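Coming up is one lone chain in structure tokens, specifically the form predicted on its own.
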Amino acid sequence: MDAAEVEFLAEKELVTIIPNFSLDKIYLIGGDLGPFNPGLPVEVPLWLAINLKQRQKCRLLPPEWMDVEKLEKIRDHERKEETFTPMPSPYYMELTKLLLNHASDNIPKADEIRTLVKDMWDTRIAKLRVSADSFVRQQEAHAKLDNLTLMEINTSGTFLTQALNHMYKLRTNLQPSESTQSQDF
């Protein structure tokens, strides 16, 4: 899975919009949406919210967690803990990127939010690198990676699987094969 596929999955997350148009309920394969009434909040998938925003048909409301004070607490907690802490959304990075790229005018303190989420990302990726390094050095066979998001796993997954594959090949080449005969004197 690549980053674009993870972003595609993130676009299914629900966000709140305030439409400036009227429309009855619409029936989609993924579920019913609406009704849409001017000025009344409604939850829709992110992909639809971005589409409506680009056509100037709505105003996006940021998710509850997309607040400077809340993100500062999450960032500070992440920095204090050795292990990965739960993130406010399984797609926090993708949602932030998409919302700030397409609706930054609807999000208060957008630049501060961008910086805080980037700080959280950097902290978590640094933890992931340290964990992977420790994992490889100790020649572990399995690891428990709680509270990682799909994008974080995707970022390091290729490197880690290749490193483990190389380690496996090295280990199997170092072990004497059963077909070699010992020399007795």
Second form
Amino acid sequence: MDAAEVEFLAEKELVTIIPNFSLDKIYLIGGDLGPFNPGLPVEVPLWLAINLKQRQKCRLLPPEWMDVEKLEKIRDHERKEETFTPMPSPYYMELTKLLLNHASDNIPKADEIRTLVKDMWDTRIAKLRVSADSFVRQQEAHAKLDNLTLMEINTSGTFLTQALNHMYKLRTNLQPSESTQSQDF
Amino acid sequence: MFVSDFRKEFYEVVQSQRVLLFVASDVDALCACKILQALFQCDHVQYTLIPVSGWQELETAFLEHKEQIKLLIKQDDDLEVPAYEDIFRDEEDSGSDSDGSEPSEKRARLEEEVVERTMRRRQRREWEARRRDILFDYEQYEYHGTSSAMVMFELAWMLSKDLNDMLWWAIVGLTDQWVQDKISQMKYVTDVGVLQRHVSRHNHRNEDEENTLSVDCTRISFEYDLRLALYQHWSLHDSLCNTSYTASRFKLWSVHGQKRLQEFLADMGLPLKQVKQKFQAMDISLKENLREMIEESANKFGMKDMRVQTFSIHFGFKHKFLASDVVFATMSLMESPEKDGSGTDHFIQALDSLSRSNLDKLYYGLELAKKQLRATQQTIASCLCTNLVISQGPFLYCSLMEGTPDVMLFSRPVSLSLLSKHLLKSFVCSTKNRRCKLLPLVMAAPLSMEHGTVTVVGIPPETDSSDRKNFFGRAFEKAAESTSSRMLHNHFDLSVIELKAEDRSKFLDALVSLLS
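Now that you have shown the form predicted on its own, what about the form predicted in complex with the partner chain?
Once more the chain from above appears, this time first in line as the rest of the complex follows.
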């Protein structure tokens, strides 16, 4: 899967906006989007929120978990644990990136949030590398990792599977050479 | 087109249609265009953009698209207009219907009607005479009203779609008018006040410690900063030498002037080595009170207006620009003498450099601007030292020769106008002749070798309380008519014309006799 495809899936997440226009309920294939009244918060998918923000038709509210203290706690918890801890949202990385790129003026302390989320991501990717490394060394047959988000899986997944394929090929090529005779020069 | 309610009569009409935009080649027009483009993008209005550099291009482009045009709105500096009623008179019913009625009454009425008709005719003649006077006054002088970028920003504000970015473009448009000396100091200060209210409305969150915005957001702040061109992107010494204000007051084309500059720097205690370094590399201790120090010393040397009210923009950790920096950069990009691919490349490049995402173009423009400023000062120095500015009687005349270095930089109208204005200021400071100080200047520079044309620019005289009215447009027209010189009066700025080089002398003679 492409990283862009993962971002596309992430854009279905719901966020809260405060529109400055009014519109009746609209009926889309994916579901209904509630009536828009200026000044009243309404929940919409992220793709619509970003589009409206770019056209200056709304103001975005940060999701609940996008708060400096909460993120600090999660980051510290992640650093302490050996395994992966549950993340505030299955698409936390994409949401942070999109919201901070397009609507950083609506999100308080945007710089600190960006740093905290990056810290969390780095910690988790490091853990993933360590566990992949031990998996290969000990030649395990299967492993189970909880609480990984789709973006993290996607980042390391392709490389991991291709590397394992190569290693398998190399390993299977070792066996037959023991039974064949080497030619005399 | 004259409208009273900008929003209703213009934007709402245009919003639902496809729009054709003609934009003049001027930094102010570019800024207004950016604001309008941003508004159109918000509302998904389809538009086509056509840059025009003169009346002829406007006409050709108009004729090209003639079938589809319904409403024509020129995007350029507004000129002050007299009252509507004085110019256009609604055709009243001047019918004198006579219905069939009794003969005696009819006869009486006929007499009355004759009297009425003569009264009306006399009124009409008076009205026509007044109209002619008003139109003559209107067309005689050329001057500039409010910046069109500011007008567009007011439209955006009325639609509640104004952003910090648009405010910055409005600021750049206003500063362009000030840099090119198109508006009086009073008007500039008033407009700065208007914009300052908007700036504090958008940017008050910067002072709040709790809820500061991300560093990446644009921040605009009001500054009472030095008048030196590009000084934060150059070295202080270069900037002092190449700003017209300081160069003319210090008389930097003479050796005596150079000594005065050294005295000035010594008076402030700035070592020469520091001052010649790039500004960002100067010692922090020297930069701390720089503005106040320079203002004090400048007062001692006779320069009272060293500081000027302006705005600066700030985003990311590295990028800080004053409004005048952006004006110079965009101007140089638009008028750079390099080969123009499709005729509109420079325009597009200059337009792009105004958005935040194209900072590399802006920095390139700053480099070009430095070259331009240096070339301007060198040309001025050589003109004054070789006494190329001669008095023709009612005006001063100066002509740039073919072989002058960097002469190609000055064939474009805005660069030549700036050069001429600075030359006039320097000349006024250098000459002792009282009469010459009050004369206007006519400047000529070669435009193209193959066609044998020159660009001629007329600058009004340098007075303190000038309201920047320029009468040269009409004067040039009349002189050319009377001598049947081949002249192209193409530019939107009417005091700039193109003339065939052979007709130059008879044109000047006609101008002399016209103005004396």
